Amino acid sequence: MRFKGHALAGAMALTVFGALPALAVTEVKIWHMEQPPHRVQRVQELIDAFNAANPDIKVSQEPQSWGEVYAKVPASIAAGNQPDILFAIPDFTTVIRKVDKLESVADFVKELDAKHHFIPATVEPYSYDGGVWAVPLYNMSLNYWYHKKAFADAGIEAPKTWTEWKSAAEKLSKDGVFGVGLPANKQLYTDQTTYAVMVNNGASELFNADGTLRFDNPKTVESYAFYKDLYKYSSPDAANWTWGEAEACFASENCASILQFTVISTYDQQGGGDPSQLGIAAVPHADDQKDSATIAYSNAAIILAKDAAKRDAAKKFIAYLLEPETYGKFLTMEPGLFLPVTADGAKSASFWSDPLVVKYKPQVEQMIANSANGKLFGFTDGRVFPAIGPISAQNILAETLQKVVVNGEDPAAAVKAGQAAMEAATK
């Protein structure tokens, strides 16, 4: 009876008030270019918590490649389906911005920067023009990784200078061992080994400060000429790799060293897995340079969303995954690559307690050490070039490394055609 009781309740509530209505949902869709399906996983797990924590929105994500992005994105936002969030980084983000009319995020990066603290590099290359365009979730940098046996048992250490650098390279090339592993073909890999041995050599500067270009001048030809030297002790093949394949060398062995973002998870897998064996160093530098460099990245979420409850739920969205407690966990979705932006996030323990993070820590450690001279192209000294958008969409670096290394072109004469094609893309 006291059951019946309840439901007569309950109907005639329904028939005073009506039926209650459906929860109304906001969906946000994401753009990433995380496709290895680990990192997937990662991040569908993390959407999968958010969700079940806000029933009121539903947040998905669709992984899309690099090779695709840069003509996806402006497509979909011409089709009126472009993504709410999307993933990327500094000179994407000035392609973005001349097909799409962003709304500064900078009161939100405001908000995130009092709790979070973000570090200034990792919020620099998103603010010019009087905005903010994208909010800093992670930062990868190039370092130069080796098997320490191999370079014990040559009885050489980890090169600093170039010139060290070379003759590490021709000791360790033998029985069937390379003793570098560079790309030469036109993609973004190329794109930044190409700069990473740039900034090594006081080129890191494509923009005088007018924003005309000096692409070309002796330094850079002097880089591009180094590299077309050091390239002889590459695998015969390396033309075409792109990071798995360099990746792939150095687990296997058959590559003594190589320039990558992480090899961690590679190394682990299919390396051994003997911490004390994988060394890291910084870039070598010139022989006339003080200290290393190398090529570091600031990723970011571009809120595309123009509905007001869709940029309300991104914004959200975003902001749980730079809690401490969940921000680690999407940091290791590629344990080693993707480093902190934010104070609290570096000494999260989601991060640190990682198991793989645990077990290189030392390497880690370097990492976020090498990335403290991190530089990237058209975002230079506190300056940023939005130029530098279609050049890097060309792959202009990487396609004159390659005239240089597989043409044979001298490289004089390729960064002088490497220029052109930089101001014509750039008109």
Second form
Amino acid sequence: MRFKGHALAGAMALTVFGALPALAVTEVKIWHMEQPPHRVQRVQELIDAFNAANPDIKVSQEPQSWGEVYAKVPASIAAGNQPDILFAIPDFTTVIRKVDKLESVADFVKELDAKHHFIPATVEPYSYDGGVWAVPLYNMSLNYWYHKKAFADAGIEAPKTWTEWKSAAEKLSKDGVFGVGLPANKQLYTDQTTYAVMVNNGASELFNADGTLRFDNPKTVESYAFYKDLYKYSSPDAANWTWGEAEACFASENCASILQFTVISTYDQQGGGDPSQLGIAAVPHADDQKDSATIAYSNAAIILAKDAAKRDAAKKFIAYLLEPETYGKFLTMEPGLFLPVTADGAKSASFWSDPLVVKYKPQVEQMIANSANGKLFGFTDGRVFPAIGPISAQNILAETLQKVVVNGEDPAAAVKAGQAAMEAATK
Amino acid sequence: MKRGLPGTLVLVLSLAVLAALVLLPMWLVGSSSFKLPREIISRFPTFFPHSFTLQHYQKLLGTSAFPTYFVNSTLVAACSAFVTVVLATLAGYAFFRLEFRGRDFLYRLIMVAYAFPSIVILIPIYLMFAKVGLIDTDLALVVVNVTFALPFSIWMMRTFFASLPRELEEAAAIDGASRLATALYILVPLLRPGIAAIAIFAFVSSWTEYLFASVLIISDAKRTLPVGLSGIIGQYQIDWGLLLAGASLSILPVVIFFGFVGRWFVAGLTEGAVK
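Other form of same protein, the form predicted in complex with its partner chain, not the form predicted on its own:
All chains and molecules follow, beginning with the one already shown.
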């Protein structure tokens, strides 16, 4: 009997202590859309370092594709196998909020802000309906990239206004070179370039203050008409372009200039690779506007985990990413593409010491300066319109542009039809 | 019938155009995968490489998960082809040799599988698979691939069974062969062209399937080639060399498989066309 009692106690002790290590480790699953191998590798290096320093947490990554994630995440939430941390952009966050009851991370963002000082424009797109729904991680903004030599040979400067832009495109378009590379695909890249033109003509607002659409207005029509004028100097295959084709056109010097987030990696590895010849400027503005603006995407992390331990572990990992000594390594997984969202991140040695950032320092500084005046459709001037989700998902800005530049429709009629399509999409 | 010179010329020209249409893109993809990055995106494309490098293949095989994707795709496509062949042959026998009530109705009904666009049933399938724990498994892809390949395969088998005289089975039965022995030793060898055609059809459609593989598979280690390659290529920045090397390597298994059973595949298609 005594032996039996000891055996039972021993078995219980074994069960409890044997199970302890398994219970103590909190697993955190991340879905992000940075799929190229070198980005996955960099994220893994950061995860490995974090896991080594935090034996009670095990973070793992599962890279996904932007192409499918809009369908995959809602399905995974419905099935209960969603990730704990999901990387997102503002319009995607509105989609996620419709399918999942997110918990606000306002307190966590406030805590991080006190320590690192977020650039306000990167938090705004996630702050609405009384909460903050994601933690900003990195910023991306569209810039005007140009070949300095081509401009010097033509005797022109980088354009600041639309008149100068059109004139430059015209002068540079000779001997098989296209003065400007602008897409007209029904795709996100065209949404972005179209909006970059619109914001530079005072047409940044797609919605009125009451949430009704105001896309159909004279400024928008002017913007589309100007895009059509410029498109004449773009490559004939630009109607099928995504970002990669535009970059190839630029790196091969087939395009004298393009609108792109960054061309640094491609220019360095596949193009000329001479930093002194790589020009960058703000997207030119309409003649009656004072300053240039651009489209900017604040990418962020949504915490989908419901379990308190998982949420705490997820926050710990996000906080770790934003520490200046690790943040630079995180941003330079694609040097030049991802810009800091925090004040101390913008100064971090780990960012500025990256070899490619060192080589193209003036360009990166200019990118950061350009991003200061960044806007995003549906998330402007501190107001957020969640109805932008379906408008963005259906690429209605790009669809409207296609009608104008490919089908040759009158810009006013196309914009009117575009607003009708937006109204139908948001019903 | 003797062909005159104009006829021969037209024939040769047509074949040349056809060959160029099929082979030229493959040549450009294959040869460009050995060019240096600058030459790949050059303003003036080169038909024959002016530079030679293996850097894209080294990067693809050394730093990306391409080998894992390749193995996954081979496994999924081979299993899908095998299961499709077995089920299509058995179903073909049932439909075209056995008499049972509702046979014709059922035969027509299976083709309904093609009535729905894949995207419409994607989410319901995800939820069903999640309930039975099939998400992020190779088995999920095999099930989906077989589901989509099977109806057409059964339909193809009809023509092959129709070409086999029933007298052969009757003769085997008189000699005392069981139904299984008749199927294995008499029918299957004679159905080889059809089986090859189905195997290639199922293998190629599984090899290139993207939509379901992109949604039903979550972890990188279980991705198939089409999905894995799209990730390797990148979104904002495209590594053209990596893309071309990946495309060149990913067609190899299909070419090899076709090389082995292609002769039967062509015979199978021809047979299907004339019956």
